[in-house]
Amino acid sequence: MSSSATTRIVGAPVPRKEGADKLRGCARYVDDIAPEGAWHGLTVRSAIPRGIIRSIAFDPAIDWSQFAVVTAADIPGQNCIQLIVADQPCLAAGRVNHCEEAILLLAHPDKHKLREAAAGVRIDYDPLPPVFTIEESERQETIVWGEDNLLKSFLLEKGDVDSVWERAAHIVTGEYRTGAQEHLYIENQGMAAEYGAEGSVKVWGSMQCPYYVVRSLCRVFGLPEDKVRVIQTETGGAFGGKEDYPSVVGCHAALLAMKSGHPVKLIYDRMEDLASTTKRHPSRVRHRTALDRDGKLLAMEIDLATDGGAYSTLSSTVLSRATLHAPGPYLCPNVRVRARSWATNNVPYGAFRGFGAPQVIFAMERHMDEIAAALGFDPVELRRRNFLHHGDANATGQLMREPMILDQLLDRALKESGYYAKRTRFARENATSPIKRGMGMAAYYHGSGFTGSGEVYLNSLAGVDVTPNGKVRVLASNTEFGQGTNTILTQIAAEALGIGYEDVLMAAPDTGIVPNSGPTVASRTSMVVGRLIERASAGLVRLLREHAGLGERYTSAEFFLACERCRAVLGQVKSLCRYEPPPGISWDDETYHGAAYPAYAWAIQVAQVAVDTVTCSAEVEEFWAVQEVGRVIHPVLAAGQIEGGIAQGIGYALYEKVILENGRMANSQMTNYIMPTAEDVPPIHVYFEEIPYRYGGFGAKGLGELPHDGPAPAILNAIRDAAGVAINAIPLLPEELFAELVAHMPAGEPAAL
């Protein structure tokens, strides 16, 4: 059933789910609930980067007997918050490692008198040196965390790289940094909570993975998980900002809910969120390739650094992807990834779309290009004589078992695009003109799902009920923010149990109601959960033969009449599916080789730009995309999701600078922190090339966060092209455009463009 000629709503572009009560402005989201007799709460943060809290005083002026007001003293079960590593505390006892570390928290009926309440608090610390970059960290003179500095590490090798250098007829090195991104939601961070007379804990909210929550509340309360209840109300955007951060506000408001006796609502406003929540990691990643005389790879010699933060969130989860796409997706017979993330006296870095692979992807694509000007290769061709085919083993040895056809989308974006003939004309133009235009391009990949060994670790459970109203209910705890998890997942399930899209319906996402079907990130949603969702309604579908006489063809009036008979004799009608591993696939966490994950989507970007060297701008004028990601499910939300990736992928080339000012972000508003507006976004032509994925939902592969690693590679090449500096550094503002163009100039040239 993965053909486009046997689906009838797989594939189609069927109405948003929750599209109506959006538009209607009916959809609620967390500061549209009001509980009853709801306090709201503050969070009062540190000042300094780095010190030893040597006391907290209230001015005796406000009547603090009207505030609830929390401390980690008041923390019942264990102060930290539940990630990978439990290293981070809910509220800072003692110590602060970062400015806007949480301290203590503040709540009253009144929200409006919170503001006059924390500015009454005086915290005086003891200043500890801080550490800001990596290379502070590196040193180790000032040891931030653990005995090191050092947040994780990972090593992959293959072949014997020390072998290879001495013969080689080209080696080309090269060095590439990222800057911090925000994630910029549209909706802020928000959580409300309720703390039961009975010791229970009720909290909902803006978040991407309510069981993270959950794990995250058990520990700080000392609570069993039956005791706990995660709800995700409607969510305005997250992108990876609202996976690790919400257990933070969730706790947050729940301590304040405990300790006030009533309902709190924690809403951050757009200064705060920007200031103190986690944002994509910085990176530096350092290359040396040796190549033969006709520009065939023969090793890879990576060094990857990223700035953690003061905590490791999900630092270590980020440098695994980063580790395993440094490579890019090329055969290479010799590779060693050396990966490292620092810690520092940063806000905490954690994921956002792509996490890992932008930057490196980044860095790849960029030296590709300055690999063909160093041997005066067309970079294009380069690339093409370098791909990984099928049966080819990457760099952790997985073997390329699935189809691949990174020629023939390399021909279409080449097609698409006019690539040929623009660069030619543009060459010709650009002698004569201050405004030069250029194209470049970059080919990579994205793995689909959880790194490794991590599926199996999730261990996921998902499936359908019927409710006694004639409604098929998806019963998943993955979430809906904008990408469309609400309408694929129940596009599935009516095209595996043969029945109309709108009989079908999502349960809510509430841990009283949902099972654990593991976070919504890593673009896992449509191709292992869409595929427990197809297991368990076709499970469903035999359940209904065996117990209620389904016959093999049926109207959705008899599947509903047969629910009924098989509900009278089971007493429910529900189908569930426990994840299991596509076969052939194994994976070492030691060694960091195998099958790193199950299946791959490949993409070519173009793009065009002009730059201005009068201005010192450059703007992107033109943007194309061609893309395998396996079945295409929805096509207008498929190509929503690669327009709005690459919109994201253009601001982290070009306009989003994260400026850190003694550990605290300086542009912490809308009005300095600069993102592309619609006037910014080029036309994007978007084209898929399908090739369905056995083991997806219906053929799917992972979509979401392909379309942001390319743009900001893309980009620097077309401005290599177009201004012939190689620049190697975003975001890429007009100041340091102004820079290298000015380094570049030949002798005798003014200084002023």
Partner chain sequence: MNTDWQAIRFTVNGVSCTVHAPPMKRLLDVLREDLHLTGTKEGCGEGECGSCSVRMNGDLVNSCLVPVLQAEGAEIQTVEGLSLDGELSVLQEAFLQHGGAQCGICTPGMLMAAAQLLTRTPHPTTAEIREALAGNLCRCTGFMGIFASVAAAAEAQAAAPAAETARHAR
Contents of the next structure:
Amino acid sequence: MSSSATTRIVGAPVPRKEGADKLRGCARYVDDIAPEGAWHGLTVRSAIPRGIIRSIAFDPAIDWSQFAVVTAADIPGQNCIQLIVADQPCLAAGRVNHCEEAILLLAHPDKHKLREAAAGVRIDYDPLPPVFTIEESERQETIVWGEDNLLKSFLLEKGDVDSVWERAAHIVTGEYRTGAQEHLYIENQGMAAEYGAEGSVKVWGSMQCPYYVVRSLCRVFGLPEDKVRVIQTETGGAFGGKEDYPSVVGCHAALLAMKSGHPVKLIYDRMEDLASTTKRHPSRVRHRTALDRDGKLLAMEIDLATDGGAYSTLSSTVLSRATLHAPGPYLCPNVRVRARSWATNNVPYGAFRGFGAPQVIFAMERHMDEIAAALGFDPVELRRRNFLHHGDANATGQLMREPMILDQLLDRALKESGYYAKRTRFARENATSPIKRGMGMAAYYHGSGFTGSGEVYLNSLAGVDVTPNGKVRVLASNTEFGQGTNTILTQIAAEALGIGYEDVLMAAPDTGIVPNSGPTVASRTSMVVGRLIERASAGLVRLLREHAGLGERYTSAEFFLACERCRAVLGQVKSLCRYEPPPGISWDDETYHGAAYPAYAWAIQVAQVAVDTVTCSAEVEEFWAVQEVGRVIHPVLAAGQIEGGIAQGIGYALYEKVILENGRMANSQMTNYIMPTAEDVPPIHVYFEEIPYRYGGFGAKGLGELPHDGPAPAILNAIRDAAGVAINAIPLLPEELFAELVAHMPAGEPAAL
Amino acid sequence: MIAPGGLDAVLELLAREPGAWTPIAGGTELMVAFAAGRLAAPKLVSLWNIPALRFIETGAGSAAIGAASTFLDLRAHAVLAAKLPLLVKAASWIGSIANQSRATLGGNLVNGSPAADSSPALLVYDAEVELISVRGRRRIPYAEFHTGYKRNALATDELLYAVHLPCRFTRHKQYIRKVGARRAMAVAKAALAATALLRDGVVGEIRLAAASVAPVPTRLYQAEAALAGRPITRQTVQAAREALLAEVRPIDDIRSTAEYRRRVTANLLEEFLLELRREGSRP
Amino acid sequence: MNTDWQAIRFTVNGVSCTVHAPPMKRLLDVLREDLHLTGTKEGCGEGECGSCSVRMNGDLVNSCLVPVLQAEGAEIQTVEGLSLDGELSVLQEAFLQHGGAQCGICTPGMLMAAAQLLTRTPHPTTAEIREALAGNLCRCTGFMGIFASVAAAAEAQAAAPAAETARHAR
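Switch from the form predicted alone to the form predicted together with its partner chain and print that structure.
Below, the chain from earlier opens the complete complex, with every other chain and molecule after it.
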């Protein structure tokens, strides 16, 4: 059991493990490595959203013998990217289902020759009618995927929703929409690959989940796992965007290496990355809610639809998490969530921080403010009245067994933000000011780790070993991409082993070295893998006591001396642990009933917003985030996760719009896909309340995704408070706010005189 | 690309092969086009590190700014900041510090974007531009420099040499505001600059100029006419808004909508007029 | 385009070098490919993200937008020139302590922008820090940790100014 007692290293702001290398500029990202004799790759992509490939012709003016050219016909194994459903080809064969779909690969020693060559590949198509929206797809007039366009559906039911409508004092309905969002990691996707003559593949590059890439490579090359090795290089941001997509880039690079006989680097440029890689799923959520006279929830009926894009990628699991988070942190006896993910001919959507939760929490938390307005309630009090408490059952019937302090978080958020005093002041000032200010909030939870039985299926293995030169290595396939995996896991190991932080290193993220401890996603690293490392470390100490006479108290030097005695006896000094679910947790995949997540992180976020009626733009002026994430392993890194997630959430709400024209991203540049700059992100105040979770690494729960869930509803609620307009769709750019605020007034009419 | 290193050498080159050479100064536009394979120009001649083009001279009644002066040069110049604050404010809007250290005033004008940050300020300051070639120099009002979308008055052998600004606006009420997608690193969706005198509550001399509402940066002569000689009342503000709406021709594009640009430009004008009425111009 | 390769001379981090390159080759590519200084990163290739920021003759520039011919004779400083003999500078140390770097890909450019700011404005306000870094996009930190790092570096630098000034001047 984890201890919440005093710790030396857990909870301390130790320096980020790989920090000094990053600050010196000597951390090696994939584009910084130059394998001997490497060629460069380029992907030739579909120009149309849907159609049959009629012919591929090569400009005779180009000497193609100097190029390696790969088509689907060159794939030695199966032509598919191995995720949940193997519907996505590695290279389009015969037909394309979205713009920018990879059709053909080129490699050449000189990367400057590639663009011209790509222009010399002429692909002719017979276009087929495309589908671009949820509405077009669910009409099922044009079938673009399977038999009915339906990638996945879920039904979650609690109580009897239909019995309630007649006796409800209030029924409030609403429809809420969210747009696509680009991860905009600053390092583009990229991979390098080598193909061994004896039929082995080695791939290294920018990624979250090395073992995902292994699985796809095995499938595409028809190789067993021991012939495939994947190594993560330093990764410049990911946010879910490097969960599934690197499998595509990795397979492509490896195919080019096979065909050319040289190592190949395949590095996307920004336009290619924006236009062709996954984004956050757009969504439409409809709420119908019954309440009694006192504003207590009686029933929630939620219809959820997402646009999955042209292939299923991770749409089903994103939809699952969305389904489970859709009813929010509220107690309601009757709940129905009907969720569907629809195929379209947009570029496939994929994993993105929050994984469906930001979409449904936007809907739920905007809807709570609309309910409050309809009932004449204070939005804060409406929420407080309906919060889940210890011992309550949530929408899946999971009893809230862990201590819960949502009310306490709310009180803290109100106090720190000066919520009520500001609302009063703004209401007074707004009457005479062209700037209208307002306050808005969001309350929610986010489940830590894989959903339902997911962690059991993952069956993660992780641990520690000791090198002959006196360092402990953490053995895990969980990767660092800025969020702090290296630091957190080595802190946990050092703490549990009773040695110094500097005595512990991360083993190279190389599938030839580290066991599969599962993907680095789903806010699972600190809680699930951290716990494995903690247990494995305790196991190593036991081993040293048993075989090497390690005493009750010891110094680092004594610890490593004991390790060498142990090595002499056992031949190695190593301790691995496999995942064990916390006791008393059960989940039914069929009925969607039970404990969807072993633990939840809880948050209240408050936004202060200014709406400028001259420019019809909204800006966040200040932001407060109060959260309970279990034990905070590293205060600076944890705050950094919250701040970064909020900044990304502010972008999601007010700035970042993926403009699709016939299924192609029209703003695939950093100059027109607008993320907030250093001048746009407001002061962000972060507060942690800590309740250690028994089954997380030193008490940690999930943290990384939580902050992205709340900003959009908090901000749009604040805009409603400021300007009196109820806006139910994001991103909310000034052009849309303009339409709400003034479009009904004659333009020649003075606005303010 | 070649870098002759001196102004005379550049002019001789342009005279020898008129139209063949495209000048490149800080490269903040042309290098983007080059990297994207969009650069049609076969030959580039560098204007970077040519001292004869990078100068700021301020006299009693005017200022002259060499075309290859960077926006950081402008921002760092105390006299410009005091006498021509709208131009210095506009300089701070250019991209980021790293862009401002390379992007030049001349490049901003020759590039000819309707959204150019420096243009509205130059228009309301009655700027002139000086063009140079081996044939000599000539000065024309800046308002006549842009002859159409991405077209200008330069002959094929000419360079933009300098921008001249009369420094006689210190008593004017001055206003400038840009509306972009974010606070920094933004292309103007709309921008308005204004200089005006208010005497006894009546608008005297007034100049208004906007970006991103027409194929070229534009003086708003109709709106000016609706205001000159009139007090600022609800009626005159309405008349000015209507005049402005009648003379701007913005477009829908990837960055914004025509309707938003029209209305917001009118709102900016109104904001300026309210400030003018409240604060007046200096006595 | 005149693509004839030319010999171009400049100094990088105090070391003079000569490269043979097409005049329009981006300074970014010269640093990374010819000089193997891969600390300077490419994020967008169009001067929007600032990952490729270096200092050239005392100015902050996006090296993706500098044709190498225009660097002839210039003094260039890259992230590799910030630390002295492997020891982190005050600025780098502040980034390490205050959460200024997460994934690290924007960090080299961010450090150069911050170094530029602190050279010109040793005691910056928050507004000045925000403006100075606005051309350097960071997707991880939400900028809060970076602002704190720069403010802490300014404070530490005030305590020991001489050494830092010397280092930045290199």
